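One chain is shown next in structure tokens, namely the form predicted on its own.
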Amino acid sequence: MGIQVWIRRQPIESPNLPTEIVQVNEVIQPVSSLDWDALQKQVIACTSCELHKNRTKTVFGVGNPNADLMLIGEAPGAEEDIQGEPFVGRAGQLLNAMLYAINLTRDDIYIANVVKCRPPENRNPNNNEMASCNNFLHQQISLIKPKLIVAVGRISAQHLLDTNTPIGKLRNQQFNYNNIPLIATYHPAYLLRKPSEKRKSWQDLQFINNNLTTILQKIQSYDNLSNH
């Protein structure tokens, strides 16, 4: 039996923005069984934590849903909340430049956040908020099937790896997330605040690129053997 849900959201960043009204018609079912469109509708309709009360837009993700590389940040900021897209503004421009340095664009990868709604005043998302979005993120990963995940920033890396280890000690290593290789790197917003760390970020980009190339080569070799 279909359930019709109407959501009215008032923008908090600018009184001149139009009110967003979203109609979602869906059958309630486990998140793990949802296809891409149904998953996005559930994210739009979600009221599982307090963050939904002040959001302008949910930030589902952007990019290639069949990407080999998936970047996962922490939570939307003010610009992301307005535009409904992750990593925009100055941090997004820096991320674009970082991707370009390893011959990638946003269209080549998929970008999402741990949390789909903006925390007030851009504070870090708390454990309850991250837990409320876990199923959404897990299903995105399941549908995309990336060959490599890059956790962008401390919050994302510590959440995905279930650790309190500082980001500086997590970088330049390869971890495993549900049988998918995972690499952690600094958040572009952090690099804007601390430009002296950009050298380390370039090292991370090379590490990411080399690992992704190696992973894809191994998959190609396996496929070639399987076809003989």
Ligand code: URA
Given for the second form:
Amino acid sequence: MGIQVWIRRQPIESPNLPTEIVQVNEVIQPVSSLDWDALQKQVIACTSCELHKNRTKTVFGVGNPNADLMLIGEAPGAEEDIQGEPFVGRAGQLLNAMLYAINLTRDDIYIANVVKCRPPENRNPNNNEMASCNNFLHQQISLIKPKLIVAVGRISAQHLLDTNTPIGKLRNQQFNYNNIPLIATYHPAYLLRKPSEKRKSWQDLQFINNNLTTILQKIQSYDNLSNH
Ligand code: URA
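For the form predicted together with this ligand instead of the form predicted on its own, what are the coordinates?
Following is the full complex, with the preceding chain placed first.
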């Protein structure tokens, strides 16, 4: 499968030496054909944008790869860059508490980010960086096949929905991302800065939970019908 890459190895400074032809074992494959392991390896090796230069670890994602619910944040921060896991800093602790409030843990769901490497000084990822990582995220979604996506924060929601609409206007509605229902909510880092918005975030959690329950019930009744 894929394209075989052959490289002619000839020391430039001594052109008279015999040429060595080596087959590079790493076969280039389109991201859309990669399985979970191959996808992870490509993310680890990725140098497509500037962000790879300063990263400690890539942050692929964490949780249940068969999850019904997939959360998509923005980009790794300092702690995530060190540990190689999304949402492990202060915002992550609040996210865990929010999940707990709707009887979910990190192991029940899948958590990823739009970009897999930390932007310097935690700035927002730019369009080029998000575009460079887009195939990876898209393939993660294709492999997980979540029943519901939650875009966590403005950057993620606007990127996934390809819009400039403020997050306050995107929340509390159901959208579609490639035929998968998508709901947007505030980023926990924003809630840490603005605790007065926590009440709205609690409403979002109820909205997410109700939507997920309804979606799963519909799938269950469809499965029951098709088994008869
Ligand atoms: N913020 C995000 O959007 N993602 C993380 O992984 C951590 C903080």
